[in-house]
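Below you'll find only one chain, the form predicted on its own, shown as structure tokens.
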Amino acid sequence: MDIELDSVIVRFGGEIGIKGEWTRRRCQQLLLRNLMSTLGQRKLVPKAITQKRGRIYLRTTKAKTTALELTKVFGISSVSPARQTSSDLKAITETTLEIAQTQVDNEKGFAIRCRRVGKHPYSSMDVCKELGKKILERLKNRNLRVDLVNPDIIISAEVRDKQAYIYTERLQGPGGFPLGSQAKVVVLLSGGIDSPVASWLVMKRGCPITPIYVDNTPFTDERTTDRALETAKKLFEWAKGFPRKTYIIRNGQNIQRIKEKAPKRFGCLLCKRLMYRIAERIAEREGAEGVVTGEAIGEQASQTMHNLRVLDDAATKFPIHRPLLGFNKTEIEKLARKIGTFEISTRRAKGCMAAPLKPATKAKLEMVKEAEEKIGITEMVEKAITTSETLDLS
């Protein structure tokens, strides 16, 4: 039978701790707000909260469930469900023995770790030696051994002033900065593997997102739209308490016009430049500070370094951010699995049927602009904005 745990140790992302005092305090306030919003939605509000430098300690009757929920809060490096006791060495020892009784199996190697902040009549090494000795004495019939190099289980004691917390688990958080510590951005979210990962990476740096999905029906199908909206919902699981507004842009008629009036080899470039212009208009409307895409160097013909410069020319008011610029596909897929979008992004869906067979990989900007004049790009942007749809994915 597991011992009852009554606390959760919340550790801040390492970058928060090295910031100046004002910035660090602001990040801590945002982190606490986001943490409480996340737990409030799951009806896991803690009974008490203690804030210390680099830590938040929660008192709760659902320590393990609470800790698991907090692994999706940006700004948290790790969390541990724990048992609280006083900083008296005898109290620490008794609590540790209770935990060891249920957590350390026969003939296993264990290690003791101690982190201590404050003034105490003992050192961290004293704690480790005392706890290790007492565990071997109390559980001598289990043939345990101390293994400081490759232990089967680590029992940790975190002593903070008059309190101590004993735990055996450290659950990894996403790290980064608290969501909302940086300005909002709009993201061009296709629902494929790349753009959700790019979105998550800027969220990790503190930026709330507003997704924009460009619907290319009839050159794609409903499965493509469903996939994109599901990836948006998955991303919003990392943003509890923030708006879940998503734009849908109807782009099928625009693609048809491009196919009919522009050189085929420029099709994808013209479509993406159109998307950039639309995204800028929405960024202005939303009070955002930039546009995020999932483009990586060489991933597609439109993403050669030369063509990326051609694409950038279409953006005149906001920067285009490409978090995945230097990533390869394997690295992107690994992140997609981590954040939970990979399975959604790889569902069967109809790819865009308007892509040219021989796309330009080194397009001349002057020729692309001439093509835009022929198709009436300004009119296309205006129509796309006026016919756009917004969804609340709560």
Contents of the next structure:
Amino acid sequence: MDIELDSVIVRFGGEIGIKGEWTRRRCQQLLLRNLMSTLGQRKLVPKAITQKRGRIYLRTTKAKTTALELTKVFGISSVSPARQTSSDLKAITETTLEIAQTQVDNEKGFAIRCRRVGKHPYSSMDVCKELGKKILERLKNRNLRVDLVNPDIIISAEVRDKQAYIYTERLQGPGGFPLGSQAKVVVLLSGGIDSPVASWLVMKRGCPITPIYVDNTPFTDERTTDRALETAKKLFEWAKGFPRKTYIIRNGQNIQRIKEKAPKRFGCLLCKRLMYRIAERIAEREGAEGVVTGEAIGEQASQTMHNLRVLDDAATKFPIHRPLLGFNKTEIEKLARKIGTFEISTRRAKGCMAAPLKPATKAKLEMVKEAEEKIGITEMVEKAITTSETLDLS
Ligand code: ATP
Ligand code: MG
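The form predicted in complex with ligand ATP, contrasted with the form predicted on its own above:
Time for the whole complex; same chain goes first.
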């Protein structure tokens, strides 16, 4: 039977660790708040919390589930389910032996690692030597060997002041900064592969998101809408405790108008410029600081470096952020899998039927603006805003 793990080590050194005192404290507070919302929602509230520099130690009867849940909290670099004991070397040895009994199989190579902060009558090296020696002695009949280069298992002791934590597992967190440590942004979320990944990347750096989905029905269908809302829900799994407000913009009539009244090759550019304008209005209403899209250089005709400038011209009040600008498709897909949106984004759905066969890759800005005058862009934005709907995706 496994030894009962009673603690979780939460690490958040990295970039947070090198910030000035004030920023570091604020990040830690936010991290703790987000961690508690995450665990609270899963009914995993810890029994006790100890905060130290670069670490939060949790006491819990559900160490493994708690640790797993925390791998989705931004700012956390890694977590380890652990067994707590006192920093007395004898206690550390006993606990480590108990763990080794259940975790180290016959004939295996093992390594001991120790990390120590505080005043103790021994060094980290002393701990490693003592633990290695005792394991070999006590588990003699298992034919174990110390292997520091390519061990089958690593047993780690983290000694922090009067406590010590013994563990064998380290789960990777997303790193970055706690959600809420940066200003909110709105994201143009289509539900395709790219825009959810772009959203996640800004969340990772601390920005809470408000998604905007532009519903192009009848040029797309309800599967396209479901897909977008499902990706938004998936993103919100990384944002426990934050609002889940999502905007839906009814855009079918606008597209119809663009199709009827504007040069075909400008169709996508006009549609995107319209989306930017709508997004700016919502950003203003929501008190957000920017608009995020999933565009990457050259990924579509509307995303040539030239056309990105044509698009940018439509945004007058907010920066358009494109976290994927330099990403290859395979890199984006890899991230989408990790986030959990890939499977949703690749479900069958109707692609936009209004997209022209020969879109402009180098549109003349003046001509695009003329076309906008003709279709009555200002009215279209107004109508889109007044008919917009919001959903709470809880
Ligand atoms: P994605 O994979 O992100 O859906 P895409 O490859 O289909 O994008 P485009 O259609 O050119 O590329 O869209 C570029 C960006 O415009 C998207 O990443 C997204 O930010 C935004 N966008 C496109 N369609 C919509 C939509 N229906 N609703 C909201 N935003 C959209
Ligand atoms: Mg794309």
